[in-house]
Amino acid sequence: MGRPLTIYPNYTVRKQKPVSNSFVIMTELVLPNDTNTLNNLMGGRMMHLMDIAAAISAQKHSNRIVVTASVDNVSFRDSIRLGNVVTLQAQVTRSFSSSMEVHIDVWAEDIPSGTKLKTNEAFFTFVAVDQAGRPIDVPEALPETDEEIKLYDGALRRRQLRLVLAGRMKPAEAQELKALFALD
């Protein structure tokens, strides 16, 4: 016979699930309202729109409410103009214990020139919340693919330098930045 199972209290085994499950392709048409005078998307407009994506995207992987915690460096590559077709592409590329860290790509579509070209490009960090508003544990994100493992393998750095930033963490214990910058 085998060992008995012994039981810990206020111990959970998170579940893992796959990064996969958590892909959401979001379509927009950009619309004279949501244009500057140059009628060029927005900025505020187009944050709106990521955060949206990158929020189905943590409730697909937590099955909960998700709070949005951070947004890390968000460039603007090229303008997105009236009447081009936005999409967004966003998937958790990590979970922590109520956190995941989300990557979401996007792109702008000219279609009667039929141009496309990736214009933005961002992580959002979104807390797992029980209906009190208190974090809730999340599953495992499991990588598959090697673009998937890439980005999870780097979760960790970035998740520690947003910690450092925001004086969560102290330089000194963030270990994966330190392996960075290890000089011999």
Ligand SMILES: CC(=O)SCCNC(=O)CCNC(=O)[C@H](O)C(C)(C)COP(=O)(O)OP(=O)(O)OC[C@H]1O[C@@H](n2cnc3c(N)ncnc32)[C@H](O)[C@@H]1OP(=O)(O)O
Given for the second form:
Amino acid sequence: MGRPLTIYPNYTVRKQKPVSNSFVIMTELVLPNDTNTLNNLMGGRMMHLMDIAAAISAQKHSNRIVVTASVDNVSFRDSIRLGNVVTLQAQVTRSFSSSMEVHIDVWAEDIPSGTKLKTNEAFFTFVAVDQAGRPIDVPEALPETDEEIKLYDGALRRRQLRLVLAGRMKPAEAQELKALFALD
Ligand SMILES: CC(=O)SCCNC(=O)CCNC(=O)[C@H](O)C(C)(C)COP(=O)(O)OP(=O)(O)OC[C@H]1O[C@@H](n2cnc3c(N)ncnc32)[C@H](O)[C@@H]1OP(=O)(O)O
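Since the structure above is the form predicted on its own, I would like to see how the form predicted together with the named molecule looks, so please show that one next.
Full assembly next; the chain just shown is listed first.
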């Protein structure tokens, strides 16, 4: 006879979801109201679009209301012009307890000339909350492709860096981050 089955009343198995379930693609046309006097897309308008695409991705992973907790570095390498089509692609890289890191890529396309350029890339962190705004656990994120695994593996290091910068983690506790700078 086998061992008797032990029942742990407070133990819940966390649901798992492939990160690809959270893939979001969003396209927008740059109109005059979105631009500065040089006819370039305003940086704040771009951040707004990135926030929306990334939030939808985090919602798809968690099936919850999500709030933006932080945004990592966003650089504006190349300007996006009036009339360009902006394409935003967002996907969850990894989830922790209630938070999810979302990676987002942005392209600008000039349809008449047939040119398409990657202009921005960023990591956003969202936290799933209940109706009272309290953080709530989300499913585990499962990476499948090589690229997804690479992003998943780097997510813990990026999390520690952003929590240290936000004053929410002591640098001494950021083990993964310290290992990166460890010299033999
Ligand atoms: C889609 C939108 O634009 S929403 C509007 C803009 N965003 C907001 O208004 C959010 C306002 N902020 C908040 O509501 C709260 O600060 C929250 C929900 C983000 C965090 O609430 P707290 O009470 O601090 O919760 P707590 O300390 O338990 O942290 C919860 C999670 O948030 C994460 N977190 C908190 N601050 C940060 C931060 N600055 N960067 C990254 N993650 C963070 C924590 O690491 C934790 O993650 P984990 O559960 O996966 O370990």
